Amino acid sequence: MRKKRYFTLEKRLSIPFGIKLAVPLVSIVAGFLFSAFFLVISGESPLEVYSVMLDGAFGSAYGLSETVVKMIPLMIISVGVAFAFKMQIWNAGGEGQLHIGAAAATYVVLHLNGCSRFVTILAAFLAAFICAGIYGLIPAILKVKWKVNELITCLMLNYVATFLIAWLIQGPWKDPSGFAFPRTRKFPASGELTTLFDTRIHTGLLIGLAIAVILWFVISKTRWGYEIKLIGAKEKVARYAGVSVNRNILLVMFISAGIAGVAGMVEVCGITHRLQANFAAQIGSSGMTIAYLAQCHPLGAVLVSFLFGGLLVGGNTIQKLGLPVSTVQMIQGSILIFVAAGAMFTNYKIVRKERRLGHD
């Protein structure tokens, strides 16, 4: 009797911690190696490019502080997106929600003249969270009521928010003394986040870390967090157990979008101190990548955001080699491709099997 040997994928009943840690690391290294191939084709030395990036991002106190500055909005938006991903709700609208949060915060700051910094910042925070959360409810309601794919509606709403901001800063909110630059008036001092350590690092860092810790606690230590994970893993089982899936979709999407809006608030209040064109370049689009890399773990997203912040700062540094900043986007894309492929080996294992073919 002949036997045919073959390999197949088999879903892991449990994922060892070593696998969870090793696969993303190997995927990131593979992404850099893959990017090196294109750098060689373009006539550049990968070792020189990566060395310049590393030195620019982590080789000095200034570079390290700028890496943290870039990390702050990335951390907040990725933590928010990861929260929705835990329930298999694909919030791809972080970029639009970030813009809505920034616009809401800008309106509050510019209309609260005379208030203390604490009151102004708190009001801007709440406005950004609530307005972005409501904006995020649009795809959630469409999903609950008519089963519309939230991935598509979120992506479409990104364009709506982006063009809304463009209209505001070129129209009703445009700074009359800003010449031809599309931007609002500069924020008063009461609307600016406090800086730390004599750098551009601001208290948005503390806000982001607090949000990450709170969401980690909710997901890992509370009954509601268990319900969220259950819905993400087995929605039918959750419904059978009496969990309100639709209510959780609405609530989780509201919170996820609201947190993305806070990322916009900390960027305008902490860095630009006004609403202006391209204030969130390379932030919104990176949120999903970071959340995926961190395997939807809030604290993991903090670490990955720091690494991505270094990637962005290093990307600006390599311009002195004559390379465009888009080189960094190519590296990010390469990493994402290999991380997506690596996720298969996290959730599945390769098993060798045999099949009987009958008598010769």
Given for the second form:
Amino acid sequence: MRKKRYFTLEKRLSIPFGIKLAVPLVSIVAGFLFSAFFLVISGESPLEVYSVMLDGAFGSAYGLSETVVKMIPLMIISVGVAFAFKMQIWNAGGEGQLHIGAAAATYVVLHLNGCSRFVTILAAFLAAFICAGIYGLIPAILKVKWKVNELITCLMLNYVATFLIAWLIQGPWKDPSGFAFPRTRKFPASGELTTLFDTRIHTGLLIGLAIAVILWFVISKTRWGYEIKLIGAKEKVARYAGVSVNRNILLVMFISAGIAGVAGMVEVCGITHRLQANFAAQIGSSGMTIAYLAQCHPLGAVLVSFLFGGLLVGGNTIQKLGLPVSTVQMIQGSILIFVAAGAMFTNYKIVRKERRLGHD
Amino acid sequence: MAEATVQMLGIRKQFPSVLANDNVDFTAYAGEIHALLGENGAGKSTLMSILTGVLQPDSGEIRINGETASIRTPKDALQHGIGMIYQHFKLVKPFTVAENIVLGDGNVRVLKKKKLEAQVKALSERYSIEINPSTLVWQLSIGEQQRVEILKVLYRNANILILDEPTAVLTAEEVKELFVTLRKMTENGCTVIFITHKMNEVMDYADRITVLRDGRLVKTMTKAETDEKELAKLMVGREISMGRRNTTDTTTERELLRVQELTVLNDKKLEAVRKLSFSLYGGEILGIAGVSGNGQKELMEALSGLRPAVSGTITLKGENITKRSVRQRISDGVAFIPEDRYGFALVRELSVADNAGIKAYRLPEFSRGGIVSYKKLTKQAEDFIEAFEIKTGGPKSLVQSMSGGNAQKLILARETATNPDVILASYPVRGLDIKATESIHQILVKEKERGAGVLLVSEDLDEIFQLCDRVAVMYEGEFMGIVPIGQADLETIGLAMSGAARMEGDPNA
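Output block for the form predicted together with the partner chain, input the form predicted alone:
Every chain and every other molecule in the complex is listed next, the one we just looked at coming first.
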């Protein structure tokens, strides 16, 4: 009887903490090695490129502060969508919800002249959260009432929101003294988030960290969090245990979308100080990637957002080295692919098996 | 007698946990309708899957029209003229009847619609199957879809037709029409084999009958040689192997659950439970015997609140709970051990402690001010493991690493932890070994001795006789009578299970 050896993937019964940490790190290194191959082909020294990249993102106070600046909206939106992902509700509408939140905040700030900064920011926060939350209820209601797939409606609503904002800033909300630029008036000082440590870092960082900690607490400690985890683990069992799945879909989508809206609010109040075209390019899709990589853990999302911010800032630095944008994107892309694909090894391990071949 | 078209000799098929076919001989002739009768798990489907090439036998021989045949795939089977109609249809809904019939026929390169529809029309007329070849399949009723399936195999020149419980999804009128068609086919020289556990169909339509039980051939006979009583006995067969385990009569006057005129729909929106009325008293185990698929699942889901009642009322301890949510019913004292252990009651990927806590987490003992004490949930799981002797790596180990018996013990530990008044248990020992079965039964008896009312759905008559104080038989959404266990015997239960006769007995005795 012949034997055939082969390798197969087997699900891990439990995931050691070391694996959780080692897998993404090894994946990042593998991504850099993979890109190094292409850098060598195009005549660059990978070592030099990487050291400039690393130095640009984390090596100086300025670089570090810029990394944090990029991290803030990513962190907030990823924590938001991760909350819905935790329940297996695929909120792919972060991008649209972020735009609605930014628009709501802009409206409030531009119409609350004369209020204190605290009141203005609080009002902008609430407006962004509630408007984006309601926007997120649209796919949730469609799902609960008619079982419409939320992934599709969310993606479609992204277009609706971004084009709505494009219309606003080129039409009714356009700054009359802004020449041809599609953007609103500049915010009054009371509508700007306070900056920290003399950098571009703003208090949005604290808002985001607070949201992440609160959601971590909700998920891991509270009764409601228990229900959310149970629904995420298996909806049928949750129904059997007497958990109202539909109510939770509505509630969680509202909050998830609301938080994504806050990401838009901190970006306009903290960085651009007005609503303008492309103020949040790619944040929505990156938010989903981060949530996935962080395995929907709110504090994990904070960490991954920081690395993501570093990747963006580091990418900008090597562009100054004279590398084409496409090379920069290639490095960013391959790191992402390796990290995303490598995540499989967190849940699975490779085992070697033997199969006996019967008759031949 | 006509020529034997199908001969299966000494067929044996071993699955990892059961011997599904043990040295089974089976013969069918041209021009006959042959019923293959037996309870669930008797080995009927396995035998037919072997004949159609879906499964390979471990040993045994198949002869088709007298010649030894090697059937390794359903395609081989079709080449020998063997076609199978499954219980769940394999049709492409947006396609027309004719398109579905020709689908998968490798000889067709170009689809000539008109010609094809004419062919199908001629074929359907030959067997008096009423169908319009150009209708889209999604517009057809279930009965009509089945006709398409039949035409599909006839189109491929099958002359040995196997139907797996063909009437399970049909209305009474459709059943009649189906057998008119099948009779027409036998008149044209076909062999028709149908798998069933319904006595009336066997007696009304079959020419010969083969009874299987526990993987073995019991007897093959013509209809004239037998009657319903004998068939029921052959089907259920065995003597009660073990004595009664539930010996004390603890039934009280306390009416815990009253069900009145309850009607419930299944997933296909057909009536699965029909105007059912009964009461469950404290301290008793009421057994619901019957072949599964007769509304047991829908009844239990309706009682637990997972499935809405179309009409009728459910009264728990004097209060109408018909409209109450699952959550309310759980706190009112209804526990549920569902038949699909891993589909409903457990999450394989979560730990023992998490699974133990899915109902308890919201109780005041385990959470205060909205904060869950995971420590207390873990402690609870430890208590369960000890009290119910659950074999596991501890509260943190995953349920998927546990055996079925231990997983079921975990469910029972959880469901009985709050001392519920009503325990709904569906097939609680299905697939478990003797030892695990024993402990699950002990738990149920202990619960009834505590004063709970237990509603036990089971297909296993041994289990019913060992445990129950009263027994009801469910058939097509109705009870064929409820009798005290002392007044029940195998024969009457067997007849009631196949819908042949009601159980008579004085329910107050």
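The term rigid core refers to the maximal set of C-alpha atoms that superpose within 1.5 Å between the two forms. Please read all numbers here as calculations on a predicted model, not as lab measurements. Numbering follows the first chain given and starts at 1.
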{"query": "Threshold 2 Å Cα movement between these two forms at Gly63, rigid core reference", "finding": "no"}
